[in-house]
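One chain follows as structure tokens, the form predicted alone.
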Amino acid sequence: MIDLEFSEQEVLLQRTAVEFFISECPLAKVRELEDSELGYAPQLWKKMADLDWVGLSLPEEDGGAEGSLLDLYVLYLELGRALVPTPHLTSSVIAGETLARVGSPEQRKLVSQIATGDLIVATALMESDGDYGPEAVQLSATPGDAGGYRLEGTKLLVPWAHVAGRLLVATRTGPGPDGTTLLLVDPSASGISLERLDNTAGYPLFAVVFDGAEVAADAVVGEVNRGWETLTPALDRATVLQCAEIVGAGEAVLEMSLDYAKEREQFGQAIGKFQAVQYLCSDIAIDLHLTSLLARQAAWRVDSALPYQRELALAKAQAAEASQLMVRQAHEVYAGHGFMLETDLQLYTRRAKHWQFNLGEASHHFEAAVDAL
């Protein structure tokens, strides 16, 4: 039997997050941060760390709260609802959890800095072909001086690279189904440069160019030629949380659409009384409900140590498609008004385009679901 109810602790966490983000990060603040150089508010990030949210899933021995994936899930519902710009997913979840699980003693020392928000680690995965998976990793790491590696190539769409103290980089070190190796790299090192990338979502995404950058042998995280396998547990958890973020945003979009349908009048009555508009809102509610059920099922199975690959793949495939359907139907309710920059709907629409592809698009996860069957 699948338990889809949140625990008392998770309900309390969600309520606290709702109140916190209403106070600390209203949509007016989101707009302000979107136009800023940093793209996030360090003060807000520090307050989240003080609440143990930045290190929520990290081990207690490393300064974290050792929370469950469902604990993170309810937090990400509210991060999505409020569109809070933070490096939490790349730094705390993907990089932090990976370093806590397989990092060397020296690398483990960084986890406590991640948990307190004092260190941001950006994960560099994607490259020019846009595919998601180990076969797409082509940035070469060849033997360098003193047993280290020499890096040549470019990583794209690297989030928060401009404020990262370290980069967790997936590199190509050998052939085979994996053949990748994770390296922990200082982005200020010689031979590494950053270029900010314009993007629809308004996120701080960067191209990171490695031009003969040298890293020491102790930069390896986990095992050589098993980098993607090493990263997979954290990537799977991050994928569930990306679904949760989409659900939270979808709830906000549905609420906005319903409110607008009640307030906007045409032909002498609220447009919400027209059946066509009711169908549009129903479409949003249906996709939202299905995405929520699949994502929570995946999160519950991960926490319960049950096989979850099929459920995870179906959840992300559904969430990727729903992210576009929900905002599209909302724009039908709003008509052309929803595209105006003055409206809040366009903020969700632009971010939904990033979420659609982040951590694998629908086709990738549909194929993964077939493989899991």
Second form
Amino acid sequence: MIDLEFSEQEVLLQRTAVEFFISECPLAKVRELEDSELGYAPQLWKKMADLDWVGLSLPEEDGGAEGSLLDLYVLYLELGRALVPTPHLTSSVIAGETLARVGSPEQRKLVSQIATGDLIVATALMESDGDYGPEAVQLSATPGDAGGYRLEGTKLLVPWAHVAGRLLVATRTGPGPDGTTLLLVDPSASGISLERLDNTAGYPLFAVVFDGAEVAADAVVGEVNRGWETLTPALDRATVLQCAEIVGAGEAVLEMSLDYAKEREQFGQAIGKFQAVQYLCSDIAIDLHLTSLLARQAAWRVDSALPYQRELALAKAQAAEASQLMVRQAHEVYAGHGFMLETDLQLYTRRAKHWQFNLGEASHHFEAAVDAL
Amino acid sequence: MQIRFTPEQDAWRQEVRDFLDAELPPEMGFDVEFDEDEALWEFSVAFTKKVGAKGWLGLNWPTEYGGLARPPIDRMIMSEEFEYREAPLCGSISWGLTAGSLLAGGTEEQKRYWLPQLGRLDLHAAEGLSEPGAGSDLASLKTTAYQDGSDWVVNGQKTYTTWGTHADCLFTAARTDPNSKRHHGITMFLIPYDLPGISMTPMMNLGGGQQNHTYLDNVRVPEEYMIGEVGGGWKMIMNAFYGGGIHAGHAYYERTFAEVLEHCRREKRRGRLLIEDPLVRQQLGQLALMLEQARMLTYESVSNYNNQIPPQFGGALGVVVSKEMRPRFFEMCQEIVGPLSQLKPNRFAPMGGQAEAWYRQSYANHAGGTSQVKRMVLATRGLGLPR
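Output block for the form predicted together with its partner chain, input the form predicted alone:
Shown next: the complete complex, the earlier chain at its head.
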């Protein structure tokens, strides 16, 4: 059976999410939140938790809804379309799912707090070489004074660190190919400092500097020296969702570009009547549709426990390229108007840059796809 | 959301594979459109007739017309296997375009008479729609037909006629209402080549195949060779594309990709295998992406059919992608294989000189209209932009 449509339950969830974000998170609010200290709306986050969306994929015994990746997929389409700023990806998906799967009983207790939205856990992976993968993890965790670990190094592009109650930090504890260990760290502990990193998307990204910070032995999540491997299932799922977010946002970009092309008149006619402009719009539609097909396939394969490395890598390679093409073509449709901050297009343009790189850019995933052949 | 085949579909795929194992030696896989070797052509006809004898050319057609009434996914599975082995299936104008037109708008009597012949390749039709002044803009065609007694008298010129020299008849369109404009007043005919007044001159194509100019000079066509209703031609052509069922074009890319990959695992450049070269790996990744896009578009057609969902984007998106992808895909293959990929078969040519032919043949991507025309459909019908 080949059926690429969403199930009734997924369609229903999507419809609910569309209406919810239209009323709760219009673009005016997105602009407002971008300028705020927190960067997200705690009330909105709480409402999302009440709808079971914050813990959508977390186990029922931890207060989650145990939904599938395809359930999350449709939610992420709408998070993307409405540009909703939330720490969902890093906290609920990457950290939450990892803790639920391999966490100690003590760590598992945090999962229910993640599901209710009361605790945000930010995942800290990237360092100064900007690579995405275990080799790039150089932040050292050496034996500490109290039988735990002593951390030395700097994490970059850590999302939502300023509102995180815990950080899930990938550290170097041994030689490759993995040799990394995940540590659950309280960011307010001594020897840890945050620095906000202004960026294109206006996304809350931080440098987290570890200057001899000490953590206890029970901070280890999963097995020592197998950190990246431990994190991989959640990272892979998050990668699918990053594709979904791009698709949802792209659909919004396409819709606004079409509206503009129909309204805006030059040379005595709607610019959408010019084939050159029609081409720009069809480029967006094509790339998004292909992204959607590939990402849905990847989501389904993950849900079905089938091998998915090639399909996932190709989906994100496609999505990363589509994230750029869609705004590039939309800016041609909008021309000078799109360059003005008052136009909503730029909100998407800037976030697309974050999504392009987040969880691996196209070249990373082309390599991963060939590796999986 | 699911992409899996049922045990019955797997068994069907195996049946197709068994047939190909028995009837198609690996060295006999070739593209019939681009080879004019007579012995190969005869093999292709014999092979295609064996496929027809099994009822597989009309796999999806109703049984009363010689078909097996199987669902489109079975035809797609068959196409995947045939494409992957480059099975030299000829006669797509017969069992594809002509049969599709009949299914879309033929009378009951016509369908019962013509379809079984087309489905066995007992009747081989050549493509006779395009004219020198009517390509993507087919509605501007100028060939005329007027009635004289029980005959139609046809006059005009057709171009690009594929398989003209091999076929029994010309599947063509003529303007039967002299006062009609554009897509009105067009009628379809299946004109036997042995009628007086038809002549051809060859047009050799870049892929290595022969197409033809066809001249129709007062050809008297008995009325039984008219297809569909008088003036009903346009609708038939527009709805014709079901005859051959869902085509699995991605499987040909899959085969090509496998061959390029094999080449990269075997050949060295700058002291290392191509497969270990980071740049080549990026290029292979891009090829893999195009292949996956093509595959998912095929699967979407199946899904839409199963769910009875009319295709999005005016049905044009997949066509645009496949037309635009083809030259890009083979160009990328050649970049990977390198400068020697421009060599035709000789002892220095990598991959037996195949890559050289891929490039030339990749520009055969305009049948049925250019991607630009399909983009206009996508933009207007699909996205609602003004005409």
